[in-house]
Structure formats: structure tokens, C-alpha cells
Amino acid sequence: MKILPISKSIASKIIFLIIVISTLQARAQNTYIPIESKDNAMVLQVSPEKYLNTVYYGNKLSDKNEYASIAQTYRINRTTSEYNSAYTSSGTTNLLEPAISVTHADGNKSLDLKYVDHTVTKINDDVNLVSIRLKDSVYDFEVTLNYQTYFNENVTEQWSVIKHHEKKDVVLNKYASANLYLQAGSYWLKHYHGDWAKEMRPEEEQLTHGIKILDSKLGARADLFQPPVFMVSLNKPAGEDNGEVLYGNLEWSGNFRIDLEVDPSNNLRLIAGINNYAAEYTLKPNVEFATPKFVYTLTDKGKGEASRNLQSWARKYKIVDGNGPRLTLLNNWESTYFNFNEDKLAAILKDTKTLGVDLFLLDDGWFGNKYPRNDDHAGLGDWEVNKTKLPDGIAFLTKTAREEGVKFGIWIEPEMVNPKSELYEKHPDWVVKQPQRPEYYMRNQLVLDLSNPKVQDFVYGIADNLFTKNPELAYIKWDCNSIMYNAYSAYETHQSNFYTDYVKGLYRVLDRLRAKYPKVPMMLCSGGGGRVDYGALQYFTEYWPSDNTEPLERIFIQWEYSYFYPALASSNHVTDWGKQPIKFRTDVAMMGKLGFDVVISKLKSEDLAFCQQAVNTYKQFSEAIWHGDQYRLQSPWDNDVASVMYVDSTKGSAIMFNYLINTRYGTGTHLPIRLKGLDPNKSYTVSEINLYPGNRSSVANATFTGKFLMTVGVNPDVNAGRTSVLIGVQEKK
């Protein structure tokens, strides 16, 4: 039989019409579900199989049939090793680092989970929740996928809920919040280590082949190395105002583990949730678990982008009233340390009224009476007012901070216990320690077990009975001092319950503070920045990020912090560590929620003239600071100078800050900072703002453009002799 040549324009019609056939069958036998935000889109693909895959995370395409083609684009199929499985599990045919593992009651260590249904609900016109059901073909063991998105700051929460009803207990031996699939040429990773005074220290690399993990194996303080913050940047490292980067944050105040895999296809899976290490967890049948919440965002505008999608959300939907106002405070810890009785205290309250705060904040050292906690050694868990120090009791300082026109606050640390206390003698099996084995302490103390109810009700009877007795109490400072040595709880029945059952027993107390006292400021504390989570914030107003309040020191982490935080949120003290004049430490800590921790009555009286201008000039733009938008213009990591701005909703006020960085001779700012955020088409007053008593600005008062100070900019003139400028910026109505 003679076969007849083809002509070419016949032959691409048929492979076009093979094509298209060949989508169209694909397209049939999937069912696609996107997940969308206002700029992003997440497309999961359920196979014919049965399977849920991730086949596309990236720009919202403006056709949503389209999505239906990617798999197709991409070539993606389902393989052996399971590269993009939504959730993947282990013992069957997964080769790669699995987001869940589990023992079934009768032994057997496989999972093979399999679409059932999913629901879409509409929460408002903003927040959407798709909520994916999947089940094993064996077992009666199922998890459910929720993606809970926001709309218009491109955020995305996500969770699962583990459930089985097999005969007796399963054992969950990994159990991930989240499991990501990112498809890019190369993946570079920026995250953080530390130590106490050492928060948020970055590193940045490029993911190869392997697994690359971050994790906090501490317990209690469980930030102290490590944080649960990151950012992947694709095919770049990312700038502040161009790449293509996500972000991610898990929501959990415990043992947590990121998991950071380059596949042998080079797409990157990203697996994050509470940290399996010591902590398989027993779970009995019929009993849902519901694992933390792992939130993220994606953009291909940069860093900036992405950490105002972040702070947006936060202040919107997580950080307790993130839209309502902050108090400005006085703290006596540096000036008094345990030192203090009824007159010194008397004496500060009058300093808060003079300095022009809100509020006074009495920290550590105001109980025990058995044990006095005249130090750090004793008295931690007694929770009664010291009758030496002050006899009258709270309400002496209530009703004095009344007198004085202030709010009074006061620290507690409810989760820990001295050994020399009366709790500890009477409620030894309240404490996190193994028994057989010496006991060993971080600051002089052990964790008492939030596991245990009892504890729990003790917990948040201490600060529900400190409200109870004095109404007028404003503000708690909410601390955290000691990781867990000797884990061992004395209430578990399973003892690799008790990392991920302490959390969940600190969240039920503080569900309960806040159900009764829902709006009362607290600044969460961990011996500086051990505890800076979502799953934390979420009953707290603002966190404290480090002891180490040296200026300098702490440009570079509020800076980094400022990258999954807001402002409003950061707790910033002028203290006297350092060697930076008064208005350098003030114009740093005004770069979030101004404090102060100094003896205001030490104070020359130009520091105190400028203290208290400084105070009106942040009341001045706070709207901008608290709620607006941050923009950083200059990296204190790559300039002499750093500079940061804030630009409130209206884009009709904002601040500049700038700092000299590096003191070597001649450095400065011998160019112009370009500003950003402004609009281009309003006129804008610049003028220079919160200036030392007696010194004169060479920053002239000018009107320029927005388009001006965006396109040239304004220099601060910071210098040796200069080295901290404010600028304010004001439109010209």
C-alpha cells in the first residue's frame, strides 16, 4: 500500500487538532480547584486517580478555564514519588519527605489519601474558605485541606484537620499544617538565628538539592534560636521593590519544623507545622486535631510588597485591635530593677504624667511574701502582693496613676515557677521536670505543665484575678523566661503528647483572658523575642523583640522584624543602653510603640524638653506609623545610613526616619533618599521634625510634588553631627 506525503500545513493541523483532543480528554478526566486571592492563584488538580496535586502557585490568570491547561504546559503527571501531591503522605508510594506519617491501630504505617469532596464557603467579601476532604482507601483515617484566603492582601491560611475512626488510638508521627509546591529555575532562602539579644539575624542562601530544615526543638521560649519566619525567593534573591518572593509564618508558640526540599524535578516543596521531634501524637478515635495555621503570601513586586500584605492582614484579621490605638508607656525595670516600694513607685507615676505617656508599666519584683522576689532566684508562681514593698497593695498604684491622669500596667510570668516558692512545694507535679533526674534551670526556674487543667485554671486565675481586684488595671505585660529542660509532665498519659498539648493548654488559657477581657492591652514577652508567632499575637496587642534595647542594635532588628510584622506591634523603649544621645534612642524606638525605661527625674532638662516633644511629635504620626504603609528606602545592612518611611491610608502624611549607621569619617547622606508611596499628583510640605531643643534643621521647608520626592528625592542631611533626622511629610491642601 503506497502512503501519500502530507503537506506541512496538514500536518500542523493534525498535531494542533491532537493537541486540543488531547486537552480536552485531560480536561475531562481532572477536576481543578482554584484557590484564588486578588492577584495570586493556587490550582490543585483532582486526577482521575483520585489524587490531589498541586499543579500551579503564581499570578491569577484573567481565564479561569485556563487553568485546566497547566498540568498539560508543565507536563506534570503523576509519578511514583508523588512530587506535587497537595498533602503527601508516607508507606505507600511517596519517595520523598512526607507532610503526614502515621501508625494505624493495628500497626501498619501506610497512608494513601484520596479525594472525597470539597466545600467553598464565603466568610465575607474579603475572606473566602475552601475546605478539601481527603481519605485513605483502607483505613477509616481521613484529613481535611483548608485554605483560608484573603482576598485583597493576598494572604493565605492554611491548616488540617486529622480524624480517624479505627478501633483504637492512631498515632499521628508527622502532622503538617501545610504542604507548598513552587515551581521556579532556582529557589534562595532568607532566614533567621539568634540568641537572647541577638533576635533575627538573617541568612540568605540558595536552596540545592536535599532537604533543608528550620525547626525549634525549646519547648516553652521555643524562638530563641530560631523563629518560624522565612522568605523563598524564585529564580533571584528577591529586592525590595522587584522579584518574585513568598513569605511564610506558622502560627504556632511550640516545637516547630520547616521543611525546605528541592525535588529531583527542581520544583521546591515547602512543609511546615509543629515539630514531630519527641512528639508523636496519640490520637483516639472520633477526635478531631486540628493542626496550627501556617500563613504565607506571594509576590512578584518584592520584599516591600510582601511584607505589606503581611502587615495589612495582621492588622486587619490577627493582632488583637491592630486597628485601634496604642498606649505609650513609662516601664520602672531599668530604673529600679527589684528595688522599689510604695514612694519610688509614687515618684515614677508623677515622672509618666510629666514625660506626657499614657500609661505606667510596674515590671518584675511586686510579689512574694515567704519567699520575696527581691531577685530572680524566688518568689516566681506566688502571686500575692508583697506586703513590704507595697503594703497598700495594687490599688494604692491604681488609684495614684488615677490622681495623676495615667493608666497603670503591670508584668506577670504565669507560665513559670521559682523552686523557692510556695507553689513549688505545694504543686511539685505542676512542674515540667523528669522525675529521677536533677533538676536544671534557665534564669532560676522551671515551666509549670500547661497540659494539665488544674495548671491552666491556675494560669488564668492569675491574671483574671489581678483584673478582678482592680478594675482600673490597663495594661499586662505578658512573660515568658525559660525553654523546657527534662521535658516530662507528670498529667500526660502519653508523654510525646505533652510538647504540642502545652501549647494548646497556653492558647486555651489566653482564649479565655481574651473572653472576658477582650480588648485589654498585652505585650507579649519572652525574655526578649523567644515568642514572636501569629498563633501568639492572636491574643496579644503588640510583642517586645529584644532585652537588647542598644539603638543601634535595634534598628537592624526592628528592621528585620518589620518584614512580617507591623509596626504598630513592636514594642520600642528608650532605655539608657548605649552611647547614643537621647533623641537617636527616642527616634528609634518611634519607629513602632514608643516606650520609655529611664529615670525621668535624672534627665537634664533639655533631654526632658526634648522627651516630651518627642512624645507629641509621635502622637503627631502615629496614624501613619500604627496603621499606614512602611516603605524602606535604605538597608541599614548596605548603606551609611538607613532609612525607612510611613505613609498613612490617605496618603496625605507621612514620616521619614534616617540613621547614621557607620561612623567612619565622612559618611553620610550625599545623595538623595527617593521616597515611596506618596501620590505623584499631590503636593507635599517636607520640613524637618522632632529636632533637638536649641538646634536649628538644614533641611529647608519646602513644597515639592510627589512625583518629585519619589522620581529625586529629599536628602536628610544625616551626618556625624546629624546622625539621626525625622522628616515629616504633610500634603499641601
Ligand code: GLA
Given for the second form:
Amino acid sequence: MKILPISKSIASKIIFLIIVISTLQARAQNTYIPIESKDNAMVLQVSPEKYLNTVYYGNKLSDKNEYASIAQTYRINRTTSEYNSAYTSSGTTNLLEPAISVTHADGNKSLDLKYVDHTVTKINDDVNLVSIRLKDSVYDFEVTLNYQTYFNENVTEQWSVIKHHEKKDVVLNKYASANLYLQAGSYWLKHYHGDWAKEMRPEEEQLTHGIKILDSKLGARADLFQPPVFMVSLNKPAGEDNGEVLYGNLEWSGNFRIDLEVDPSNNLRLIAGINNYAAEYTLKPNVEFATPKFVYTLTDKGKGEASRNLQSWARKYKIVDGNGPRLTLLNNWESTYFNFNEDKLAAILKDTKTLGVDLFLLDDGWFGNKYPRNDDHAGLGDWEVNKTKLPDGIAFLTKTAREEGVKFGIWIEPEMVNPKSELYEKHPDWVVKQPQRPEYYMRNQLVLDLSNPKVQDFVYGIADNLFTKNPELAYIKWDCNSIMYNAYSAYETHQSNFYTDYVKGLYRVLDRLRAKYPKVPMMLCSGGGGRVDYGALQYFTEYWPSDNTEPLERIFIQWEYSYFYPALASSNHVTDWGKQPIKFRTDVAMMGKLGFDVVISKLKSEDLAFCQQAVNTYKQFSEAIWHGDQYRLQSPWDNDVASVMYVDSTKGSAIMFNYLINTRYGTGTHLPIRLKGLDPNKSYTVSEINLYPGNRSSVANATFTGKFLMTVGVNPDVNAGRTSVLIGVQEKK
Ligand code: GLA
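Form predicted together with the named molecule structure, per the form predicted alone context:
Next comes the full complex, this chain leading.
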């Protein structure tokens, strides 16, 4: 048979046809964007219609080609459009809780975001950024979704950048940072509530169909009643060492909102971002609006592993100087309150030296002259040294500190003002309040309007002046004691931008401060833990978990914080709260960043000797506590004895903390407690440390393999006579 030569015109027609067919095929096919870390993959799918959906988030697969087969194995309801949308828009066919909703310049409220393109940027060997551009086909409006993964930590930070080129302003009615999608048989949410001195009270429950919202509307000190941290276990509540669990934290120090919706197909939609309550944001054309980051980590190895992921990410990438040391300190808040003078403080500076800690922290009460800060009714805002209490100024304190060989730090609360202050008299328009309504106070104070650049300059100047005038100033405690009532800004043109611009203004101030003083230690305080989140913590070296320093309470409070934040950031002070002996109080404070707030000169000599020795023990094990891995061995919620340990990165040194929680007759450690995180093949010497002077240990010094310690364990012999026991574990070489 003769094969006829194909004419040129037929050949070109065939080529054209092949191109059309392959284009149609490409259109009809899904494309996949896997976002991978060491153990996990989030797989996004671009549908033939160019919608971006999440088809998978879990353990990563060895063969990337198999990502395409995942979607068909799941049930996904499509009745009201894409339940698994990677960023749900609203006003068209999508009738679900949106991640974003807008009012366009012409008043139209529809948004239909479709995939345009994406880029993958390798930031370094550990960090990767995937940016995916979505655009509306009718309006010139676009959103870029950013997924920054930290490979070794299995952590992702996700945020959105929103912009438009419409003729006039667009209003963002909702503008979330992230919209996740998880698939499991059931979902168990652990979240937190609280109040002053009651921070981080957990609740864990199964999510039912409908939307559960975690949120805050407090403006400043926004985490007072509910912090933006939570965890979701898949299929069953995860244990410490087993189970699938996702941790999340919105990096935002203002109103937040987290929607958790079990959809009709039993999948979980999770939307996290700034709370849109009274906060529709007016966005000018050509201006980028970046949402805060939502950080999350997923593991199938339980709550302990998830917390270690987050802690190590935080030390490496988020909190200031996370790999550096921390200063032990003596604070005067509970020993003097507002009542001090130069002599008293000079004596405390001497005590700082006697105790052996690094720094003296002068708390509230050092400022205000026309309205002296002698209690919490007056003076806030007037950051001039009080001449009666400190006639020789701060210079006297830095000089005395230098002479004693210790460092000096100071308390400020720069975002706030007492109506009884010169600041309030001079700048009433700088204050957040409703012009036509009576003022309403928390702790007799009001919040300054940080959306106003002049106020930002003022607040920046408070810290900057202190550092400039006192170059030896080594530490700042930055407090924030009021929520926002009567939210209104005399500066803003669009009132509903205020809640968001307040936090952006605060971050602008802190950015400037950190640019000039990159490493100086600063404590994030908010009448306790009213502002602990990674948005704020990127500027601070540590936080104040709670004004509640009763040590039994602190065991629970610190336990819960530790799921999300590393120990070196937790400021734990020994105070006179609680009836426990000084050893118990100090041992509890050592599980973090150690400080004291007691009258040193009034301590019994044995108590003082114990504290001095504890400071040394703490320094000896600080590498494990500050930069090591934390393992929760026995929960205070379920056991008579709570137990926690920290292992340094070489697995050469570890410290175990044990406390009697239930003081009923005969309670204690009847069984050994298994250690974790050691090297099974190493030998370790185990001994009781931090004994009260004159006491002998009932735990014999002995050497064991790591395998023994992690299989059989150690019995710290905690009982009514030994309510707190510390065990040192040192590699025997
Ligand atoms: C807040 C802080 C305390 C102390 C006082 C000072 O309550 O949490 O530690 O600094 O303010 O007024």
C-alpha cells in the first residue's frame, strides 16, 4: 500500500488540531501545587475552571505523582460551591463562610477569585515561600496567598496580600490570613479561655457541624479572655506522644477571629484572621494590604512533638534572640509596689548582687511629677522621672547598678494614659474615646491612638529616650493594662480601619525600636498574659504569663503556655503568692526564665542560701531549659505528681522537674516516671539537685543507660515531705 504524502496545508491543520486538543486537555486537567515540609504536604489543586482548592494536608507522599490521586478518595460536597476552596470568596456562587468578602468601588459585593500563577522562592535551606496569585475576572482585584514553610520544623506561616486597581476605595468586609481544609473522621478542638490571673484555662471538645468561633473584640490586651492559640486533633484527642494534631496561632496582637466549620461532608474548614467585627477595612487603590501571618504545625506524633516543632521554630525564627541567653532578675513590684525611694532601690540593687541574679528590674511608679504615679490613678503618660522618689534620676540607678556589678532594667506602659496626667491635658485627641459619650476605664486608664503617626512617634520616643539618656539601660518591661472601650479615633477618616491600624501602628513603633535596638531584652507584659501571641513576640525576648505567681497555679498555666511557646520566653518570678516553701516556688519558676520578686533582706538565711544555690543550678542547666527540647512526662491535670523535663540539643544534659499536685494523704510517686528524649545508648548519671540546705536526698546517685531511663524510668520520690524534686541527668563520658 502506498502512503500518500501529506500536503503542507493538511499537516499544518493537524498540528493546529494537536495544539487545540492538548490545550483543551490541559484546561480539563487539574494541576497540583504541593507545599511540603520534612514530614508533611499540603496539596493545592487548580481546577479546570481555575479555582484553587485544598485536596490534602497530612503526611507527605514519597511519589509526588500520587498527589493527583488524592482528591478522588475524599468526599467533598459541592452543593454550595467549593467547600475546600483555599481562600473562599463571597458574593457569587459561593455561599459558605468566606475568607474574604469585599465591597467594590461601585458598591458591588461579588468576588470570584481564580488562579493566575504562582512562584516558589527558596529563601534558604530550611525556608521556602510559595506565593499564589488569584484574581477576579470582572474587577481589578487580586489576592496573593503566601505559604512560608520551615522544612525541618514542619511549620508553615500563611498570609494574604490584597490589592486592587479600582477607581475608588474598596472596602474589605472580611480579610482572613488563611483558609485551611482538613479531612478526618472527627475533630477535637482544644482552646483556651481566661481572665486576669486565670490565663490559659483549656477546654477540649469534639467539634460538631456548624461554625465554632474563637475570637476577641477587646482591641488592646486582646487575649485577656481568649488567646489566638488552639489545637485541633484529628479522629481522637491526640496524646502527648501519639495522634494527629494541628496547632495554630494568629500572629496578631489585636482582635482576631478563627472560624472552625465541620462541613456537610464532615471535613473541617478553618479560617483564621483579623476579626472583621466593626473593622471593615477601606483600602485605597494600588495599596497592598498584608494580613497578619497565621502560623501552624501538623504532626502525627502527638501534642509533645507539635509543641517542640513550634518551640524550636519560635527560637530560631520568631522571638528576639531565641538562640541567645536570658537575664535572671530581681523585680521590685510585689516588694514595694509604688512606695520606694533612692535608698530603698539602692538596697534592692545590693540584694540583686547578693542573690546572684543578673539584673534589677524597677517596676511601675518611677514617673510623673504634676500627677505623681503613687498609685494606679495618676501619672500614666508622663514619662518624666518623679523628682521626689528619684531626685538624681535614672542615672542614679544605672550608676548604683554598675557599682554593684549588676544590670538595670525599667517598666513602661507606653500605650496608655491616665486621665489624671499632663499628657491627657495636652493631647486629648490622642486618646481612644467616644467624643460624645462618658469615658469608661479599666484600671483608671485609657488607650492612646496608635493609628495616629504622632502618637506612634511619642510612644517610640518613650523607649528611645530612656535608652538614649541611659545607655546602660539593659532591659525593658513593656506593659499594657487596659482593653479598649469606646473605640474611636480622632485621627482616622474611616473609623472601621481603627482596630486594625492600631495594631499596625504598634508594630510600626516596635519595628523602629528593634531596628535601633535589635537585641536588648524586652518583656511583653499585659497585666499578665493579655497579649501573648507571635505577632507581639517577634519584638520581645520574653513574656509575662500571668500576674498569678501562686506556684501550683503556675504549674498549670506554664504547662499550657508551653504547648505553644518556648520555655526561655516564659518569665517566671518567685513571689510570696502561695503557701508553698521557697524551694517549691523557686523550682516552679526555674521551668522558664527565672526571676524573683521577694524582699531578699527579709529571707531566712537558709532560704537565701537556697535561692543563691538555685540561681547557680539554674545557670548550670540553662542550656537545656532555654534551648533544649521540652518533654511533658506527667500532666498536672491527670496525676498526683506533675513532671516535665528539658534535654539539651546534644542529649548530654537534662533536668527533670517534679511536683506534688494532690496533697491528699499518701499521694506521691509510687511508680517510676519514664524519661524522654535521651539517647538510649548513652550512660547518664542521675541525681537529685537543688536540695534545700541541710536536706538529704532519698534518691540515690546512680548511672543508667538512656534506654533504662526511658523504659523503666526514675522515681523522684515525691511525697508530702518532698513536694518538689528536681533531678539532674548528666551524660557520663
Ligand atoms: C501589671 C503587671 C505587673 C506590674 C503592674 C504594675 O499588672 O502585670 O507585673 O508590672 O502592672 O502596675
